[in-house]
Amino acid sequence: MSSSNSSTVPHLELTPAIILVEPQLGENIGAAARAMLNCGLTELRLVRPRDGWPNPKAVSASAGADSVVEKAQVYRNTRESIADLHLVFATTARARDMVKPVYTPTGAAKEIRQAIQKNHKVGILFGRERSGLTNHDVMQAQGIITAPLNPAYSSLNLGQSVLLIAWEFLKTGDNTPEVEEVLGDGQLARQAQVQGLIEHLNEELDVASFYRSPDQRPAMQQNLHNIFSRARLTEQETKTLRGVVARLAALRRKISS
C-alpha cells in the first residue's frame, strides 16, 4: 500500500509496538496512528481488524500519519502479534482477577524505557472499542496498565488511550525544560537595572507628593518593588519604563510651571 501523500518518519530509537486487538473502525485506527506519530512511535500492529485491511478510512483519519498506517502489520491472533516481543503490557480500565503488576501510565512508561535501553522489544495491547481486551488477551501480558481516571467515568476512545500511553513514554526521554523564558532578542535585566528603575520611580513619586502620609510610603514602595521583581523585566523593558517615568515627570513639571 503506497501513497504520494505519505508523511516522512524520522529516524527514531527503538520504541514500543502499539498492538490494536480487533479494532472495529478504520477511523479509530487512523486516530491511533496519529497519536503514535505525535509521540514518535511508528510500529503499529493490528489483530483481525473488523473491517479488513487495508482500510482507506484509516489513512484519512490519520491526518498525515499515513506512513504509520501503511506499514501496519496484520496478525491472526494476539499470540502471533506478540511472539517476537520480550515484554508486553495490556491496557485495561477493568479490574482483573490476575496476579500481575498493575502500572499507572507513568510507571509503565518508565519500565518500558528501561527495557528498551536493554534492547528488549516491548509491545502494548489495546482492546476493542466496545469491550476492551479479553482475559485471554490480558493473561499473555507481563503487566497491566490502568490510568487513574475518574472512577465514575473512566472510558477513553482508542485514539485517546494510545495518546495517553505514548505521551507518557515520550516524556521519559524528553529533556524539554518545564519553564522557558522567552526573551526574544533581549536579555533579562540585571537587578541593579531594576533597582535603578524603582529608585527613579520613587524619586518622582516623592516629588509629585504621591504618598499622602509618611506611614504609607514604606508599604507602597514595597508593593512597587514586588511588582517589578515579579515582572522579570528585560533590559529594554527597563529602559522603556525609565523613559516613561522621565517623560511623565517632564510633563508634570511643565504643567506646574
Second form
Protein chains: 2
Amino acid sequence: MSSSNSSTVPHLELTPAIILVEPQLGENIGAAARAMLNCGLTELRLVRPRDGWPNPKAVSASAGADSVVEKAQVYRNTRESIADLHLVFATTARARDMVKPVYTPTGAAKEIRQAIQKNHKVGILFGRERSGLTNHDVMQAQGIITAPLNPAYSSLNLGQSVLLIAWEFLKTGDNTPEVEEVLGDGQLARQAQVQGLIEHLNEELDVASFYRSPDQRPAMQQNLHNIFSRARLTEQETKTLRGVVARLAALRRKISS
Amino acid sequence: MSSSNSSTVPHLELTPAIILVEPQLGENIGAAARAMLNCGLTELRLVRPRDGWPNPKAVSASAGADSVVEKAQVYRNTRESIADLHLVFATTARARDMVKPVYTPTGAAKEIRQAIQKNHKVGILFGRERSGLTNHDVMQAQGIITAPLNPAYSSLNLGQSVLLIAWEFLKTGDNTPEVEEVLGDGQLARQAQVQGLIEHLNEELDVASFYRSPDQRPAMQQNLHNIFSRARLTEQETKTLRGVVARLAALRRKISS
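Shown: the form predicted on its own; wanted: the form predicted in complex with another copy of the chain:
To see the whole picture, the full complex is given below, headed by that same chain.
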C-alpha cells in the first residue's frame, strides 16, 4: 500500500501509516507492528532505525505480524517519510510551545477516519524511545496527539503508544455493541417456562413449609420471582433449575419419610 | 488499597483491581504494572505466578511502576483472588459457549465506572499468556470483555491487553476536549490585526503588479483572505507575516531600483 497512489485506492482499504522516527530497539519496532496488525493497520514506515534494517529482533518481537515488519519502508528523514501524505499527526507526551491543535487519541482517530473517507492519506509520527519527537518533527505535522494519561506517570513504551492510537482508529470503524447478552448454544426461555419454574419452586416450598408465617409468603415469593425474571434464563437453564428443585424436594421427602 | 474495606473508601479513590491468572513471564507482569500506572490503576493481584514471587524481572520491566509491582498481592487460585469483589469481568479473545453478557472494553469501562461510583469493588481477570482464562475462571465472572480486534490477528500480549482495558477505564473519568487549539505562549490575534496583515499584503501585491488582469483580483484576494482567516493566527504570527511581506517587498524594490 505504501507505494500505491492513494487517490486510486478504494477508501475502505486505506488505513493510516505508522511512522517510527529513529526507533532504537528492534523489539519495540516488532511490538509496534504487532499492535498495528491487531488493529488492522499494515503500513509501517521507519525513519533511520538506529540498529539498521532489516532487524531480526523486530521480526521475532512482532510475534506473527512479520508481514508488517517485512513490508516496512525506510526513510532518511521525517520530511521524506511524510512527503506523499495529506495529513500528519505527531504524538507527544509533553506540551510543546507551538501553535497547533492538540487532539486526544479519540479526537484524532475521528479526524483520521474522516480524512480517509475522503481518500486522504494519513500518517502518525512516533518519536524515539528516550526523547520522543523533536520540535523539528512536530513542526511538520498538522496536529498533535497527546493521551491524557496519569500525569505522575505518563511514559508509555513505543508499542503501547502505537496500540492506543491504532485501537482508537479501529474503534471508529467498529460497530460491535458495547454489551451483548450471549446465549451460547442456548435459546432464551419463553416466559411460560420461567413461570413454570417459579410455580414449581413455590409449590415445593409450600410443601416443605418454607414460610414460617403466611405474612412472609408474598414478599418472599416476589423476591424469588425477581431473581429468576431478571436472570434472562435460557430454555436449558429453566430445565436445569427445575431438575434441581425436583431433586432437592425428592431428597427431602426421602429424608422425612 | 487491596486490604482496605471498600465501603469505607471514598469512591473517588477506587479503581478496578487487575488480576493476572497464572502469568508466565515476569516481563509481562512488569509491562502490565506499567500500563496500569499509566492509566492511574494501582491494585495488581496475581494468581499463582509461574516463576514465583517476588520476581526481579517484573520490577525491571515495570520501568518505574515498581510501586505497583511491590504492592501486588498473590493468591492461590482465582476464587480467592476475587472473594472480596462485588463485580468481576473476565477478558477473553475467543467466544465461549457460555450464557453471559459480552462487553467491548468501552462498554465494560462504563459499567465499571458506574459500579465504582456506587462503592462497589471491581476486578478484571486476565488469562495465561499461552492459553488465556479457563472456562472455570470465566464462569466466576459476571461479564466477559472481548476487544473487537482484527479477526485475522487478535492475539494481544498481556501488557497490551491490560493497557486497553485500563485506558478505557481512564477515559470514562477524563474530560479532556477531543481537540483543542493550543496557542503556546501566544495570544489569538484580533480580527483588526488579521485585516491589517491582509490589507498590507494586498497593497504590496498591487504595487508589485501581481494581478495580470483586474478580473483576477477579487477572486484571488478572497482566496488569500480565506487562507489567513482560517489560520487562526496569533498576534505574534500576524507581526511575523507582516515582516515577511515588508521584507519581500523591500527586496523587490531594491532589485527593481
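Take the two forms, superpose them, and find the largest set of C-alpha atoms that agree within 1.5 Å; that set is the rigid core. Numbering follows the first chain given and starts at 1. Values in this document were obtained by computation on a predicted structure and should not be read as measured data.
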**Message:** Tell me whether D206 is among the residues that move between these two forms (Cα shift of 2 angstroms or more, core superposed).
**Reply:** yes
**Message:** Superposed on the rigid core, does the Cα of L233 end up 2 angstroms or more away between these two forms?
**Reply:** no
**Request:** Establish whether a shift of 2 Å or more occurs at the C-alpha of T42 between these two forms, with the two forms superposed on the rigid core.
**Result:** no
